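Read the single chain below, which is given as structure tokens and is the form predicted alone.
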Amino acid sequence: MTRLLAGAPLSDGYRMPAEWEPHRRTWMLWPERPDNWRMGGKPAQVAFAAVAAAIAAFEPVTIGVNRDQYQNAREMMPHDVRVVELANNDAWMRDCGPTFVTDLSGNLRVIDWEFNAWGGLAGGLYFPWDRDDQVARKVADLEEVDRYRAPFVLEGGSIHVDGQGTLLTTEECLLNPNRNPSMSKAEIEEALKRYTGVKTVLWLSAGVYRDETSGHVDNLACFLQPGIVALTWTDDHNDPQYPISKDALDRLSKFTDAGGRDLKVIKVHQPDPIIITEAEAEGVDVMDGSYPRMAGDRMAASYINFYFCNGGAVFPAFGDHHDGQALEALRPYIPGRQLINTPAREILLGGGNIHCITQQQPA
């Protein structure tokens, strides 16, 4: 029997580990909703299965599916991927799922953040989101892990930690009035410290251009190791991403982390602009309250949206000449891991990428 705990992780001696620390498994969800994924999610399911297979070469994977998709997902998944019925509204495990925290003895607990589909009724991406808001609790029950219910809205993709007391986030997301309008920046920062165990919160301004999550940091910048940050970049001063990345670079160049280190920033050139085609847009059902997929719209493509797993790192590939360059730029700063490119355009069409659809459970 799992318990709903009072208090917060920090006061109980728990902290959020870095993503590159050892995992017990990876969690995912299965795409199917026709107002977000074209052709009822069929092309996206192929992409998700490829991501799951890539990760499963390094560590166990569990994917949660709605009841009517169980047989389909089981047939598409490699035999060594665990498929479980886990009711959900959409497939973004990073954002609606649990954040795991550990103590010095290796004990595990779950943070169950409030989830409102990236903005609730004031700019959220779909309605309802009630099943998504139960995902973290269900994962905690499946793993028999005690749970904290955080008293504020937060998505997992809006934060990134170095495991040594430093957290990255963006003002565009966490200060958006459709998340926690009654909380000040200082109050949000204090809450982040209490729930993740960090000592220092580093605020960037905005996320990637046209990112429909209101600027999640996991598409813009991430820690590669303590003191080293990867940043999505473009050299084109006329690209709307340039001033966003330049502002982030300026801030990161002035920050010090919780250990007092200056940050080394690794620029990772973004892919050339990726545009939704007419065929892709026509394959998405139009429904009230869902986010539109319009032909000609630019998508928020970034190589920063990758996932660390045991002995590896899985990167999105877009069929762009920058795909290989991104891996080579990062390889020196991710030593001892196999770096893998996985086709990810179909995931991007749904509004996110590989980091957004995965969530690590620490060892």
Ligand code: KQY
Given for the second form:
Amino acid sequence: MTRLLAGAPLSDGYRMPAEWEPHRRTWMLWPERPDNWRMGGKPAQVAFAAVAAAIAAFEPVTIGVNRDQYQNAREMMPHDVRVVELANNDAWMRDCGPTFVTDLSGNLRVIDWEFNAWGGLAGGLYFPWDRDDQVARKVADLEEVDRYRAPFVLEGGSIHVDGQGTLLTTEECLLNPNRNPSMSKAEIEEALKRYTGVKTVLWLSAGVYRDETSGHVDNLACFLQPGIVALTWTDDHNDPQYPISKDALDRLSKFTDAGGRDLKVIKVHQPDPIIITEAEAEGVDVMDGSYPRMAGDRMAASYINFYFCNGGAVFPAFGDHHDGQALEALRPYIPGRQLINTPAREILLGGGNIHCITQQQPA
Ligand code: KQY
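Form predicted together with this ligand structure, per the form predicted alone context:
And the full complex, kicking off with our chain again.
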């Protein structure tokens, strides 16, 4: 029987580990909704299965599936991936799933943030989102881990931590009135500290150009190690991403982390613009209240949206000439890991990428 805990992790001696710390397993969800994934999710399911297989070479993977898709997912998943029925509205485990925290004895707890589909009725990406909002609680129950229900809206993709007291986020997302309109910046910062256990919150301005999440940091920048940050970049000053990345670079260059370090920034050049084709747009069902997928629209493609697993890191590949360069730019700062890339266009078409569809459970 798992408990709903009063209080918050910090005062109980818990903190959010960095993603590169050892994992017990990875959690994912299964894509199927036809107003977000083309052709009823079939091409995305192939891409999700490839991501799960890549991670499963390093650590256990569990994928949560709506009842009607159980048999299909079980057939498509490698046999060593655990498939469980877990009702959901869409497939973004990073955002609706749990954030795990640990204490010095290695005990585990879950933060169950409020989830409102990236903006609720004021710009959210679909309605309803009630099943998504129960995912973290169900994972906590399955793993028999006690849970904090955070009394504010937050998605896992909107924060990154270095595991040593520093958190990275964006103002565009966390200060967006469609998340926590009654909280000031200072109150949000205080809440982040109480729940993740960090001492220092570093605020970037905006997320990647055309990111439908209101600027999640996990598509823009991430820690590679304490003191080292990867940032999506473009050398093209006329590209709409340039001023966003330049502003982030300027801020990162001035920040000091919780350990008193200046940050080293590794620029990772974005792929050339990736545009939704006619055929891709036509494959998505049009429904009231769903985010439109229009032919000709640029997608928010970034190599920063990768995932650390035990002994490895899994990167998105877009079939772009920057795919290999991204891995080589990061390799020196992710030592001792195998760097893998898997086809990610179909995941990108749903509005996110590999980091957004995964969630680590610490060892
Ligand atoms: O960026 C993420 N963490 C999730 C993207 C969600 C897109 C929903 N269509």
